[in-house]
Structures are given as C-alpha cells and as structure tokens.
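Form predicted alone, single chain, as structure tokens, below.
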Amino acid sequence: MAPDAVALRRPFPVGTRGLVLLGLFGAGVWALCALDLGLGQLVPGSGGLLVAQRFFGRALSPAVDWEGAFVPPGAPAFLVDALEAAWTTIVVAAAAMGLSLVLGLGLGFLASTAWWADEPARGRSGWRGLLRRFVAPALYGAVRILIGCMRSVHELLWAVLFLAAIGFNPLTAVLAIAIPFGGTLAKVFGEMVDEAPRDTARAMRAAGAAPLQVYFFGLVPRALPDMTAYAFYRFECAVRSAAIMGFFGIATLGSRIQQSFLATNYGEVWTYLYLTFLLVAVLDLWSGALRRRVVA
C-alpha cells in the first residue's frame, strides 16, 4: 500500500476493546430473544403485589419477639435466637475462609509460574534444568485445571453434593464454600505474586538467591498487600455464603429467614437481614482497617 494511502486511512472509531465490548452487548441482546424476556414480566399479579407490600411494609418494624402463634417449647427469646444463627454463620464463614486460605496459599504456589519460569541460565542445568523444562510446566498446568474445576462449580452444587455425602452437618457448609473459595484465591494469588514487582527479586537472583527464596522473600512480600485485601474481601464473601447454606438446613441466618418468610412472619425476616447487613458492614470496616495497616 502507498505511503500517501496509509496516512489518509482513518483509524476504525471502536477499537478492539470497543468490539469487544459491543459483542458482549449483542450476546446480552440475544439472550433476551431467546429467553423471551420483557419487562411486562416485570409487573406482579395481584397475589405477588399483595406479599410485596407486607413484605416491605415491615422494613421499618423489624421484630424483637417472636411473630408465630406457635413458639417451640424451650426456645430462647427471639433475639437470642437470631444473634446465635448471626454467631453460627461467622464461625462457618471463618472455618471456610481459614481452610480456603490453606488450599488457596498452596495451590496458589502450584499455580505461579514465577518460582520456576524465571530461573536464570546457569541453573538451567542438570536437575533444576529438568523440574524447569518439564516438571514445573506439567505441574503447573494440573494444578490450573485442578483449580479451574474448583472454581467453576457454584458452593451451592457442592452443598448439594455434600449434603448427599455427609448430611446436614456444618461440615457440608464448610466445604462446599472452602473448595470454590480455594480455587479461586489459588488463581487470584498466583496471578498476583506473578504480576508482583520484579526488582526485589532480580536483585535477590542477582546476588545468588535460590528460587524459592527469591519467590518467598522477593515476591510475595509485594504482593502480599493486595493478597490480604483480596482475602478479606472473600472472608465478606464467605459470610454471605454461609448464611445462603441455611436455606439447606444449616442452622445459619438463611435458615431463619427460610422460615420465617415460608410463616409469612415478615418482621423476622427483616430482623434477620438488617443482622445479616450489620454483619457485613462490620467486617467491611474492621476489614478496611486492618487493610491500611498491612499496607501502611
């Protein structure tokens, strides 16, 4: 092409990020053909109408009492009840963040390629020429797909399938929020301890550093901020999740909202959810300090 014809030809006005973006738009479209969305489905019927103004009627008259005519002999007072589900949820939402953690810091390790991608030449030999060339890479590429499955499968299957295996028990809670969790906080901190600064680490291989001193002592010290944000943002996540398990039979704040929505006890219900925003709002600000101390 003529220099002339090259210089007159106009830049194409959307880009690629502009097409992609516009692709995303015409899949969305698509999708509502196809379901056949409209927004008359929007409006309720009558009956619906009618549970939505109680339902919202009592959000500013949150119960404080029990609401049903028929209170278990033995129950504790409403309160009580609703802070020990509140007190259930975060200790199931810590046992699976603390053992997501543990999959995620390992996995994460497996599924970084800095400890091994960039060894320098003269350690390209011998053993260490061998775990770079072929072992690292098959490892690394297992453990991807490993927490690829992990994190792919919702924790509400996984509750499913543990509530087959093992029964309503917190342990089916546990888990099926630890594995999505783990996988994806392997993902996220590999990615991160390889996109880390490189300074510190070429200066540490420099001077002679193995590896994985150069990984541990280089690396993860820079990006160990945005790991210990991320990992707080997920334990906000895992407190969420672990009240949705109540709607599996879990004696979390899902299962109290479960029934006493089904009792068409409103009150309750928006007891239990200002509980639930309480304790988000908690963990975000208790979060956010510890956040800007770590990076401090």
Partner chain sequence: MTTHERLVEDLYRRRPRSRFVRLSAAALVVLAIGAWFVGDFPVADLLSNASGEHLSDFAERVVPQPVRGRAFDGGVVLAWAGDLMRTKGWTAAGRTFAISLAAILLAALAGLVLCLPAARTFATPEPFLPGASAPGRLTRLAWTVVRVGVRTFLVFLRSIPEDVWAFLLFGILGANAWPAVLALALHNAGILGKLGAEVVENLPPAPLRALRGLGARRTQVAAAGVFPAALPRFLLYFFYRWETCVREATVLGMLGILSLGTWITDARHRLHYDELVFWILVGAAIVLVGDLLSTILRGAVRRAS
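Now show me the form predicted together with its partner chain, since the one above was the form predicted alone.
Since only the chain itself is given, any partners or molecules it might have are not part of what comes next.
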C-alpha cells in the first residue's frame, strides 16, 4: 500500500453529526410505525374531502359579513365582532404578560447566580457570608425547581387544572398563561443577567459597591435590551395562547374559529385566521426590529 493511501484513509465514515442524522432518520421511521401513519390516511375520506374543498376554497375570500342563515338579533356587524374578539385576545395576552413579567423579574432575580456567586472572598463572615454561602444557593436551587415545574406544564393543562379547581373565566385563562410564561421569563431573564458583560460590574465592585448595587446598576441594565426583545417575543406567544384559550370558552379568537368551523362558515374562519396572522405579524416585526437594534 502506498504511504499516500494511508494518509488519505478516512476516519470512521460517519462523524457525530452523521450519527445524529442517522439517529433522526431511525427515530422518524419508529415514529411512523408507532403511530400507524400511512400515506393513505392523508387522503381525506369523501366527507373530509368536501370539507377540505369548501374550507380551502375560501382561503382567498374571507368573509366580511355573517355567513350563517341565522344571525341573532342585536348582534354587531361581523367585522366589528371579529375585531372585538381580536381585542379580547390582546387584552388577555397583555394581562397575562403583566403577571408573568412580575413573576419573571422576581423569580429571575432568585434564579440568577450573579448577585452571590461571583462576589470576592471579602465579607465571608457574619450573616452576610452565611447568606451568600448557604441561603442564596439553596434559594437558587429551590427557585430553579419551581421554575421547572411552572414551565413543564403546558398552559392548556394549567387551564384544565383551573377549570377543574375553580372554574374557567378570563381571569383563570390569564393565570393559566401567566404561570408557564412566568417560569420561562424567569429562566431566560436570570440567564441573560448572568451572561451580561461583567466589565461594569467589576469596575463597580472595585469602587466598593455592594453586591445588590452591582447587580441592579451594573448587570441588569446591560441585559435590559435583550430582556425587552425577549419579552416582546413572549408577548407574541401569549397572543397565540390567548387565542387558543377560546377553545375553553372565553371570548377570544379561538372560540370564534371553533364556532364558525363547526357551523361550516368557512369564510368566517379565514377572517379570524387572517386577524390572528395580522396580530402576530405586527408583534413579530416589532420584536424583529428590537432585536436588530439590540445587536447593532
């Protein structure tokens, strides 16, 4: 064998990336088998086909007026009603955002390490040292677990829980969204502050600032633009979740989509879908512009 051939010999033909890709392929095959997914099922039955035709046929001609034969007397014009549903969606999302921002900022502080972990060795005695060495880490661990629990239960499952425990109304919808969102915000906010540039913090500490002063005036302001951009992204998600909560009966876009689809008023469904799209698209553009501003 020529020496060149040895030099050119490749390592094992598949690297880590290749293994991951192969694994994904295998997982996909397993999933298709586990779910008995056949391509045949993708072709709707005759009833489904009719629904599909009539539904997608209205994609480009959304309704501008009530479509049902019966319109309850005193009902507002269709578009006014649709805008009302959109407004309710925004209000529920914003209220949930308010609550989860409070939760996120409060728990986010406890879920960050910057205000106790990288303090220098000075002041290791007395109650401050005790606080820093034992109380703060314990609190950090406990809050991390709490955040994990809040986040890992889906907002719709929180909604089901509230529905069972105290009944469902706009307020419980807000709580159902705010709990998992608060957990997510806390996790991300805490990590953003921990990853903020430390130059200011170091300078302040050298000048004799107390740990909390360093945290709130040296670290949080550095992370604030990032946090704003992320909060906007979560607001976008909150709007989607608020729309979904309509499936449980509050007057957001989800309830209208459900009612109109079941009543086979497909044009109305498309109007609601496009309204959801508009709401989300505006927030998406806004948060995109924010992120560009932050990066620049």
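Note that the rigid core is defined as the largest set of C-alphas that superpose within 1.5 Å between two forms. All values derive from a computational prediction rather than experimental measurement. Positions refer to the first chain, counted from 1.
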Quiz item: Would you say residue 286 moves between the two forms, meaning its CA shifts by 2 Å or more once the core is fitted?
Solution: yes
Quiz item: Comparing between the two forms on the rigid core, is the C-alpha shift at residue 25 2 Å or larger?
Solution: yes
